[in-house]
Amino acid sequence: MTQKFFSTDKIAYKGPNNTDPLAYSHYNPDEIVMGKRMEEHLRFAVAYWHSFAWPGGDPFGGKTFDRPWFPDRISDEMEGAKLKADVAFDMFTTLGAPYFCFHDADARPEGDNFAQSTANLNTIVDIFEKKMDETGVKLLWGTANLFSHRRFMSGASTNPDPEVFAYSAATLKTCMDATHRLNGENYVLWGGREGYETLLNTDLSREMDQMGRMLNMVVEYKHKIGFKGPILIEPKPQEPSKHQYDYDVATVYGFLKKYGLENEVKLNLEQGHAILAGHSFEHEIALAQALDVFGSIDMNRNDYQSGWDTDQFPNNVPEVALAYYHILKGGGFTSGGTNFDSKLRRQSIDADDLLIGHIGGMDVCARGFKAAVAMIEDGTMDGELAKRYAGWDSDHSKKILDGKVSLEQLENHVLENDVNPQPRSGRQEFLENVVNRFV
């Protein structure tokens, strides 16, 4: 890189009273919460796509942004993408970000066919490679984009020509070697178009069987080459399509006990699908965590009065603090951690304003993260919760749940105890006030 993208070589931590757009006022990665650092609780990802491959554009206009390395600008696209990993792991480093996540879209132009497209890709992952050693940054995950290229317009693996299946097979197999060549710790699968714009023209049953089938494959495959982190699939209800067969954590969650792979596979949530589905972020954690299927997420937000998926940078602190409360309590991150799926807004064209948005993210994530480590060292939600359920922990109802009581026997149970319960207050004002002590 011959001229520097950025003003500044480092983010420092500078505390809450900073005004320096370009420091952090919360995010301390050196900071002992819980008996770790807080670079190691949060786990930060840059995502490569929305930083570097997106050009600003949206449904009603082209590209705001003038980045060296788009293709407009540089004629060799090669080289337009070696100097876009430069600026890249330049970013990283000046963030102080542990991890990054891509989709081999982002890092390769397309070839002029799956053989170029491929040797393109393994030429950038020679550059990862280098730069991952040479700086610490670590792979959370990659990923395969099978919904931009018209060839996905009516899915991947869910395509009704079995060679555009086959060609998504292809792909997925060498974005699975380019993320375990790169030690990845997740791989990722985000059907952007697997499912359906019509009912008229679709057999869902067929395209659910397709489905299930590819990620069978995916399963076996890891195992073959010995990967060991888990396989992550991304759940989102709609937008391109009417509906995805990913729709929530409930829907993929039936989807994987369908096809027998509820052990083998875990989820990666996002903010913004969370909403989309009609659900909180702190609703879909919650619910993996029940089903014993999380995995990692994907942090940004929508804006509330736009139907669509934003992917703003956080800054709503409460939201975010809900959301590493279940984390927390379902034990924390593993492989897993926060991949900023957020882009700048298209009016936000200069150089920092990509290291400020995810300053501001950052710090908003810190800032709800130490909320839930209060809230969890308080103990008051605990203790309401235990109190709310506590007549499960007797003998009688254990019996229950263990199927040693029938229905003729819990009738008994009514009749000679002369049961009669009377209802009790949820309490939910008092909750809430409790969360807003800490947030």
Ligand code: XUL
Contents of the next structure:
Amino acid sequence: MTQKFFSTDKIAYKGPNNTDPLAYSHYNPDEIVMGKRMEEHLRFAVAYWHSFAWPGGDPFGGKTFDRPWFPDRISDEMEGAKLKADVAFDMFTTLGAPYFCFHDADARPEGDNFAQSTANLNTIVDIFEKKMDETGVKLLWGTANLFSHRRFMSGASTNPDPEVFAYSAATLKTCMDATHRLNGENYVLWGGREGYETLLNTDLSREMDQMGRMLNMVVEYKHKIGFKGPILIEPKPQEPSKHQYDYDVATVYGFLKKYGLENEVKLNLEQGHAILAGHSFEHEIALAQALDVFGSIDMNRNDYQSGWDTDQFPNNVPEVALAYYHILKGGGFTSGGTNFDSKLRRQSIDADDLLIGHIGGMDVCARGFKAAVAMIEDGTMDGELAKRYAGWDSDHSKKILDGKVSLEQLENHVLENDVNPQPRSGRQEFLENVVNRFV
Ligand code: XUL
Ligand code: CO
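Okay, that's the form predicted on its own, but what's the structure of the form predicted in complex with the ligand?
Expanding to the full complex; the earlier chain stays at the top.
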């Protein structure tokens, strides 16, 4: 790179009294928490698309970001893609972000045909490989963009045209190959157009079968190439489609069961998507854990008034704290991590705004995480939960759950013991006040 893009090349931790906008106040990667470095707990990742490929447009206006790698600034698109990779890795190392995530379409220019697009991708993957070696930055996950190009407007695997299914399968294969080559720790599928606008033109049952078949092919290929990380589905209820098939955790789990994939596929949960589906983020996390399909997270919030997916950096510590509380209770991340699927507001046009957005996100996550650790170490909340369900630990109760007791036997039990249960307080306010001690 001839000219530096950012004004600094190192974001340091300066502690909670810090006022330097280009330093961390709470994220201290080397701090040992619960026996592990904070960096290893949180496993932060930068999203290539929002930071480097998104031009800042909205439905009423075009690009606001003036980046030297955009096509109106550099005529050779491949040169632009290389410059973009330079700046991206410069940002990862400046932030000290251990991971990044990318779609094929964020990283390489679209070719005139499939073969050329793949060749472009592989050229950039060569560059990524070299830069990852040099910097130690790792790939949290790779994914295919099967939603932006007009060929995918009626869906990828759920398209009425089997040739679009084939094109999508071919694209998925190239992206899985790229992810495997770069030692990606997960592979993500977000079904951006896997849904419908109107049932008047949609055969829902057929489309679900197509999607189930594609996912099975992805799993078969993963095993064939020896990719060790999990395949992750990212649920979202709507946007861009009016209705998306991967609505939320419960819906995706039902889908996985129907197509025999519940032991093969896990989930990448996004905070903003949970809210769009009418859930809290911790609900989606706890449910995925209960169903044994929790994988990774995209930690970006929505604007709660506007009602769409605004992909903002997180800034609500109490919300983030409850998310990490559940993640930690489930044992923490294994292959997953904290990806910022976050973009700047379109008026934040300075290069350093990209650093500042990520610094804020990482600091908010670190604060929430530390609060979650304190809640766990304090133990009041867990203790309350244990007390609330203590009755289920008796031998009699265990027999019920083990299927050894019938309705008639329970009727006898109630009659013989004159059972007359008395309600007990759920103590929600008490528990909320406990949480408030830590956030
Ligand atoms: C879209 C979204 C995607 C996925 C990856 O809402 O979250 O960026 O994370 O395709
Ligand atoms: Co996402």
